[in-house]
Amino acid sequence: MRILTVEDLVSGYRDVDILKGLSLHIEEGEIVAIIGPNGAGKSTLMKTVFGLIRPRSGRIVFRDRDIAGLKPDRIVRLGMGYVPQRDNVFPSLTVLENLEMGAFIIEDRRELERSLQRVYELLPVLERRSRERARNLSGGEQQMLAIGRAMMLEPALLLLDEPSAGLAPALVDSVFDRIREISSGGTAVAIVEQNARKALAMADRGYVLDMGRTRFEGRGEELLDNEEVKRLYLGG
């Protein structure tokens, strides 16, 4: 069943349109990779879907509801999580406090504890470092914390913007392993990623964006084997 539908989306900053009629969709529980050159509109797409940028026109339908123009706090309550590329943890707070911030709508302490345990099972490093200040974590641990905070409310759809940015190769593998686990638990994942080959290899489906539009779409392995995609976007 389709969980997100984006139709003819136009969005941008001030007087500049970055997305120029973009359309895509995401099914329940699948991983969708969104790749493309710098300036293609990948991060703008994420921010617009999550309500950080108000679209100029088009539809964003999440769980059968048009959410175009809704504020992020309302979108979170509908079941969507978002992990931005930068500034995605509260550095002065502990790991535990960061996770609790992600569960801001949970009032029952027992429910909060259950959410914490689910996240700790998914990301054990967070339980081991729960009393550490976020600023003292490694880059990979901070990325895990940002993902864990977004998972505190068990979102039906998780948006990840460049989760491997700045990480060593071994840490990239660990982050991608956790993304697979999140998907296997039933959460749909949309991942914007410069590591295009790795993202497509993991994804059920993928989209290649260029100049604010969808240039190619298909199953992950199909896009990896597409000669034009390889030549234009995968370096050969």
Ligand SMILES: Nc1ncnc2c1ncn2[C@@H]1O[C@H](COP(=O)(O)OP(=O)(O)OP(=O)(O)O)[C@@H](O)[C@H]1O
The other form holds:
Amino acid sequence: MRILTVEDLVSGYRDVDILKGLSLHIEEGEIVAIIGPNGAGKSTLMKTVFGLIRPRSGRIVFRDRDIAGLKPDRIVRLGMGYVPQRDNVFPSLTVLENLEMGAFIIEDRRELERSLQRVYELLPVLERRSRERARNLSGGEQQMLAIGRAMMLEPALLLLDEPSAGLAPALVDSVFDRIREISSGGTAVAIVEQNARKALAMADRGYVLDMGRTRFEGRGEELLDNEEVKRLYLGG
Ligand SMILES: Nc1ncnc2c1ncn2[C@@H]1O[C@H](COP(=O)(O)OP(=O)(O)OP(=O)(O)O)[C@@H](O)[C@H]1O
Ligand SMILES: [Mg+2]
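Would you generate the structure of this protein in the form predicted in complex with the named molecule, following the form predicted alone above?
Then the entire complex follows, led off by the chain already shown.
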């Protein structure tokens, strides 16, 4: 079953088109890696799908519903989570407060507790650090918090924009382990990554974006083996 279909998406900033007719799709439960050079439009894609940028044209269908033009709070309620590339935690709030912000639509206290326990099980470091202000967490812990916040509402699709950026290799692996676990819990994951080889190795499928369009698509291992992809996008 398709969970997300993006068709001929055109989107950008003011009078500049960044996405120039981009198409991709994600099946339920899949991990899809989105790679491509700096400025390709990867973050613009995620922001547009999540409703932070209004597309100029094209279709965005999430769970059988056209969401193009909807605002992020509506899209969250439909079951999508998003972890931005930058500024993805509230630094002056505690870990617990950040997680509660992620659950802003839950009014029932017991339901909120259940969500917290689920996220603490997935990311135990957050329970240990729950009273700490987010700004005092390490880079890796902040990334876990950003992911945990997006997981509070148990999204059917999670968009991750460079979750491993700036992390030491060992931490990159542990973030990727958490993403695998999120996926095995039934959440589909779309992940934008600079660590392109690792992301493709983990992913069911991948897309290579360049200049606002899909240049290549295929199974993760297919893209890893593709000579052109290797030469142009994976550093030989
Ligand atoms: N708020 C903005 N206003 C105007 N132009 C922007 C804005 N944000 C991004 N851009 C431009 O849009 C293009 C695509 O940016 P985007 O952030 O989507 O790329 P990206 O693929 O995520 O790159 P990176 O790998 O560096 O994160 C770039 O040329 C960028 O300069
Ligand atoms: Mg980006």
